[in-house]
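This document starts with one chain, in the form predicted alone, laid out as structure tokens.
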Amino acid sequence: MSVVQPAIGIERSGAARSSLRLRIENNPFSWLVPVALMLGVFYLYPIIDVFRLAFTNATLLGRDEIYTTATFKALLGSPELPDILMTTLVFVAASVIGQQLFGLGIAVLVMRGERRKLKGMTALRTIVLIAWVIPGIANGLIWQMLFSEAPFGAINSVLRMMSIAPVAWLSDPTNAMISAVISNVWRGTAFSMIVFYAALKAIDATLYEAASVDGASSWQRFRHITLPQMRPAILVNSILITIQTLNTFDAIISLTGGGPGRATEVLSLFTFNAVFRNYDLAGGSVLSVLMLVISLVLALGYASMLPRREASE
């Protein structure tokens, strides 16, 4: 009797385990419950906090939470907040623009190096792709070095060299913009360029051996195939810098620590400053909820530019 219940036990178990494999396989879906943990613990988590916090006093100084409306009230109705969203709007609009129009030109002439095989292309791409994997405050201390207007400061060392009068890349208020917009561009060029660069490949050379044919040239080319061709690879590369870009704060606190004054503080920055400045985790989490707002209804604009049968695929 004491043999036979122990193998009643196996057998019991081994249908267990056979009978759970089998509603496994039947179930697909069953395969993606670990995923769904991992991305409801790591990210859905998170994003339903910061709403929470919103709704709070919270404050890194560990006093009592209470919910309340004020937080929102406040941080939206701020008269610092227009002119942080306009200083936003241009530093996104002017890094996007940037990094669309060099890295698409860059890709464009190591494309047309490699057809005519032209030496040194592979260390061009190289050279583009090391300012990528630069990190965000290394990138502003380098350009807080090249555009410093102390004597030993690079830019205005080789003006001087050519007789025109040094320029105060930080200290203006203009000037810091575009030296912002500059260090941002230099940085994220690599990502747009790579992203042409495989969109170019993937175009059809049967169609520029018809138009060369046809007699087009070099710039029709570009204007009625390659541009054409690469519209969603366009459209989807401005929806991923443009997210980038609103999320940059850690270059330009190193290149500039948001001034003078408050000319480059952008949204990501004053959130920045909101939390870990101010202390104020609830007004933060109300700066966040609004950077996600902005940040889908770009992506969406973005999204409905896409050809339906491209956004289809």
Given for the second form:
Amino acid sequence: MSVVQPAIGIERSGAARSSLRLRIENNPFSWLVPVALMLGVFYLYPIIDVFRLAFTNATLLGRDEIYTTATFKALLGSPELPDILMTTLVFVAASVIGQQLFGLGIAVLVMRGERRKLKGMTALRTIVLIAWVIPGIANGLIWQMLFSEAPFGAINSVLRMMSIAPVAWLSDPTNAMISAVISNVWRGTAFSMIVFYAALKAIDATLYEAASVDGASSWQRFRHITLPQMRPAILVNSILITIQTLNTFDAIISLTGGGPGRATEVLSLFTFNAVFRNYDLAGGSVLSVLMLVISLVLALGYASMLPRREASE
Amino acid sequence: MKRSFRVALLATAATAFLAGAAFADDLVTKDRVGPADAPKTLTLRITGDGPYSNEQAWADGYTKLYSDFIQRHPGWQIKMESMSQNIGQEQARMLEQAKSGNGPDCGSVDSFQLALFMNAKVLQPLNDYFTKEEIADLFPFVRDGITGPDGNIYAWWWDTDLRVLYRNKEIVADAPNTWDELKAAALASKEKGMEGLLVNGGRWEGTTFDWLANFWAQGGELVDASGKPIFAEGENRTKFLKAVNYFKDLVDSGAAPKRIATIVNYDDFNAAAAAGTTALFIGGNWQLGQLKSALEPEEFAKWTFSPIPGPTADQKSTGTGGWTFAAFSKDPEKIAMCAAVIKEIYSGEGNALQQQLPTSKAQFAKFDVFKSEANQAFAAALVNGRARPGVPIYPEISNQIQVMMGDVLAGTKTPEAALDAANAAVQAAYARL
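Please could you give me the other form, the form predicted in complex with its partner chain, since above is the form predicted alone?
Full complex below, order starting with the chain above.
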């Protein structure tokens, strides 16, 4: 009796737990509500508020808000916006292409090195990752010192030692954009490398063995096995780094401040300046909505190219 | 016996000293001044001018000033909030917080942005804490800057600064007095292996502020009495273009390197002076102390300063800035405590500690440090001092001048086209304000 009683107790408590689990599983709202609440408060509400502010004349200067579409018209019709969008397009496109190419190149290099059991592959991965963990502001400052056009600027000093004329890295509008892209590619390549390295690891080795048996060259194996197998990874990576680059302003603000003139003023920096320099909360909100729309359109565009899973899978 | 008594006395004194030092340290912690269990609290938001300054001497000096202060005000603790280097963002954030009632009790407000805070009606009057004589003794531009439309003072402007032309006497013996003389001196310095004249020219407030001296020297006005931007109208347009063309000519002629379009920090001038690559730069008065620290004494002895040259010898101006403290809290006790922080720590003692120029004649006379030849010269130069207009549109005017300067110096726009673009953007922003 004394032995049976606890067993019944355990069974009862086990049954109670199982019943609770069933109830939770049957009523997803009980565990979805806290998550939805968190997402709503911390993600959805700010987005809704940005949309609301975009339809006002709000500033940080303390006057009463009125609802109006004038801010939308003023900002979207401003003569600076086309130049800002073009600068953003060049910066984002060049950065995304650069990060993907270098990321893929390094990932392939590391994979081949590992296959050949070469030493130093882990060190190589770590070195690339260091750039990724450096904050944007610090990244901008580092490159500002390197690109400095002062007689003691790092890169130009090396060029002078090699009897090469110094380059106007930051004072020339075209070079300033190239410099901003270089600094952003340097920082962002590691992320692409990680994504591509993981994707390369997942490719079935037998595909390469079969291709080798058929006499495929390295380029043919890369072109017809590696790239098709990595397509989903490349597209997902494209979505992620496009949105990330579109939102990048910290590295630019510390590298060029958006100058000379507006040569490197991308949309995110333009938005930051609208709010934090001109106190134009409504104008900044309009530009934020524009950035959100651009990000969504690009993400949907990339996503539509992703291979779809078969229904049976 | 006598010996052991002396030893005991010494030990007691040493213990008391160490305990006192430890007590002082305990009173100023990473984010608090005063005992943690003190019943009354003042939140104070400051820049680097405080116990957490990067300059060790300033940090030590302020630690002592705060420590002494809090011991004179028992029952209080000060919760310290530090601003980052991104002052524009910090000020915008503080304004927004103050508007929603979440601002600090007391805080540092950049003098040129004070009008925005006053217009937003987030500041409390400080008249009761300063005598009429103290207010009357302030330099006129300072008094005007802190006085609201109702005649009350809404902050205390405790330090000011101005821009001057620094030169290496060994390379540029005589002080250039006019634009032409400065250009000639810069070109001559290049022949001696220097870079020429260095000035701020990148995308930041310093570019606008330093260049404005050349516009103001001709009598140019950015805004009218109602705050409307008028810099591109009538005579102002001519004066504006003349000042822009002056900078363009400096770069085109080689008197200034093209890289000035990338300079966004006064520290770059110190670096160039230390590297011996420039003999001329337009910088702030505070840089004299920095040069003294950075250069060997014999090198520092070569450097001196003079007023910024104007288009003619008698047309001169210089931008004056500085920091204010203002009370955001409506609690009378906290306003009084804020005023006490200003009077007992910053206005006077803080000026002397940092060698930041005071804002009244009395302070110049009170502290020996301001009786030095250099500081007397800075005080004299304040006669030509001019503060930026305290109007809501100023940040956008400044932003557009920075863009314009970059476009002109890089050669992507003519001065006329750049001015027209700047004016169009400013007028559009003004219409939305």
